[in-house]
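Presented as structure tokens, the chain that follows is alone, the form predicted on its own.
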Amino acid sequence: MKNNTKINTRIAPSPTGPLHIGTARTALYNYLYAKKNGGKFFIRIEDTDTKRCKKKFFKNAMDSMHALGIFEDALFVQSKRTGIYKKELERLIAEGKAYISKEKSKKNNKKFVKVVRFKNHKKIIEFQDTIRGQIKIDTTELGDFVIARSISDPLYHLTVVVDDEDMEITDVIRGDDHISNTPRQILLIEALGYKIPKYTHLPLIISPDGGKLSKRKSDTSILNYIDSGYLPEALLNYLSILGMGETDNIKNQSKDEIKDMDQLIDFFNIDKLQKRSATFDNKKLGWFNKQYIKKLSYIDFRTHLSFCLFKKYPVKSILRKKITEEILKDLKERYYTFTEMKDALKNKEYDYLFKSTNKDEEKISQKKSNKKDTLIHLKKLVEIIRDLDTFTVESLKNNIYMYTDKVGVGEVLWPFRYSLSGKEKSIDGFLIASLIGKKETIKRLNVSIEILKK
């Protein structure tokens, strides 16, 4: 049931880096609240720090969200903010609430720069989150904090305070390293009058293994999760869970948890966010990419897959080759990524249907057949097939199973299946033999009979 009451939300990334796991999981959130509560998603890029932030960083953050499915509502740019933060810094200095002190600068001893320091009177602050509760802090040692290198370049503190106000937000969701920052932001708000929004600090996500996900944000984002095999819908719905109680156990997942972004909307509850952090496991999240690719239709999927061969590697040689309607089922059945697909075909996983390939003959029998057993049931398949006059699936498993009900299934159909693949996983030994003709399937069984009497 939404809320009465008007919800404005926002996400604010600094463009120093490309957009990670983290921080998209607290966009979407920010999202989904906002939304379901009839209000408003902002999107603010701090980019103040001029040394740092990239413009290629700001088009990865864009680019990561929209693709995710995240719109905003409107879009701020800090840097094209300057002269709303230098407004409010000369207020404060004039109201005697802040001060401009000469100081040394730290780079260089010698020298001495003016900053714009807060006069903190050194108070407790409590504040409310939703996750934590009540949360007390003394703001003694914080001391007179710096809120602006100079009158025109403001820092952090001031800029998220203004920008927060001027964007009328009401809830401020983010994680959790950012409550230290919360009591220097509310000593801000009480000095320049504004109205403090209602927190939640959003606990990290970690790995399976309880540590910190990976150094290298590239390995992180969302776009390097993209271009590597998974469907931005799988990745969204399964952002979605992290803090929500997630399901401990691959086993345990329900198809009841996939939900487009409207049924996302309306099941989140901000209320029934963790306290624990949240573990990122890419096996989950592979059991979510498989269920989306379950879902796609035969275009869609010919078409995903097409993309991430083209985007990865020369793929002429495989397009040579007719990439079948059986070939893409197997694919989409087997596989949990686009990545692991393009591997499969880069590897000649499938080569089986263009050309005869080598056989061990270890694994020519089932293991818990003979050879000699298996040498019989060959020939017999042999003479099957020979007598055969119309050559399909359906014919082949009528007279082959005939068979197969007095000797036994899997002493049969094994090595019927790796004779004609040389694969211990291959699509059906049935439909391989009507794709690659009788001829052929003969002089394959031939093949592994011959290494067989050796």
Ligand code: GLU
The other form holds:
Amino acid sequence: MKNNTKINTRIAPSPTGPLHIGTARTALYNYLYAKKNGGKFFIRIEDTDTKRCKKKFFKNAMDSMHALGIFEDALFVQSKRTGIYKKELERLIAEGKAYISKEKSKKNNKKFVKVVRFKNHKKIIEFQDTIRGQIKIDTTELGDFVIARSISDPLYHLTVVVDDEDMEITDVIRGDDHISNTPRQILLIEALGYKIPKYTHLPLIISPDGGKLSKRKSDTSILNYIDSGYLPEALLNYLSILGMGETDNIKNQSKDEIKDMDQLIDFFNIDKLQKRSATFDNKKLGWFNKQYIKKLSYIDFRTHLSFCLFKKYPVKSILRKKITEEILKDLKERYYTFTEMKDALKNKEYDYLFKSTNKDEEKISQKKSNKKDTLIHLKKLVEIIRDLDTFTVESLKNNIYMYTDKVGVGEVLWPFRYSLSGKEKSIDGFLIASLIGKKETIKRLNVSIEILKK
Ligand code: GLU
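Here we have the form predicted on its own; I need the corresponding form predicted together with glutamic acid.
Now the complete complex, all chains and molecules, led by this one.
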């Protein structure tokens, strides 16, 4: 007895390449819909095309979905189920609904093959799609289409309908590139006496310029995204909004969109899926990633970077703990992915915390001020600092602010910070000074003074 109230969904990837962003989104929607309705979500590997399917892509598909937190209630692999397709093919032939046809092989003109063709009565197929509404397609032009290369070598349309029936799939949620396949599948479902599932065809995911996502498979691979520094939970969250009325503008991105899997299940509404195609924007993904990075605890965040963090820097710094904390804080503020952060560390972004770095004469003064004034400010800074008994961020601020109150903040603090870091962007100047110490601070300010004097 079949249970008609239960919801069962499935994702059916063909392992011919790394799992694509689009397939992952489809998997997620199937998962969310099933879980929202107390149903089951299945993974079905469609690997009957033995020439194109590879074991490594089967593994890649499973790893990708599991990395995102999408876990199946059961796994089916088509290449292990050939018996069931053969049985149904034989039934169709016995009932006169399909026939074996001896035809010239497409590859070798001299050879003959025995394909199985479906006897098409050329009717008009109508079905209801959750997103598109009523769809009507005339099947006349499809003719008697091939459903198996031989009695033991079934093709896609047949395996899909046999499996959907066997797995009691109630809802087929898939990409809208499958709309044109649906009439053929419904013809087969009717001929086999199966139950027609509910169809939801999801609009494509496109790139910001309106084109196809990417021709290079590696660019759209879930595992590649994760490898290049995106947190799986951020990727999952971003995938979830692609098609659920996502905001177009990065500026309108709202924290309300940050949801974990349980919240996504709660929030999911199949009737609210949008008709227009969804745009995959790396910038928006970056925004999501940053939100998740900000949520990491200090220890978790450090763990992601620790391998790179200490590699380039001297061991013998008494301030290593403090410096580490400040570097991590700055990385978290400035970058969107762990890869960007690792690259910054590899490119010695924070060298100025350990040694004096080169300075560019043109950059010592803030843009709007002149070199003569900057020279005066730098000399004054040296004087102030020389007189300090305690050398902390607070004492530096208190004393330097007394001076900037009179002459202006930017004109003084820019050359101060730049002289210490040699960088247009760096951590705060007071902090750098407190970390490198009084002697080194004065030394670096003097280097700038000498450069400007020339
Ligand atoms: N194996 C098909 C694909 O990878 C999916 C079939 C389906 O969802 O019905 O596109």
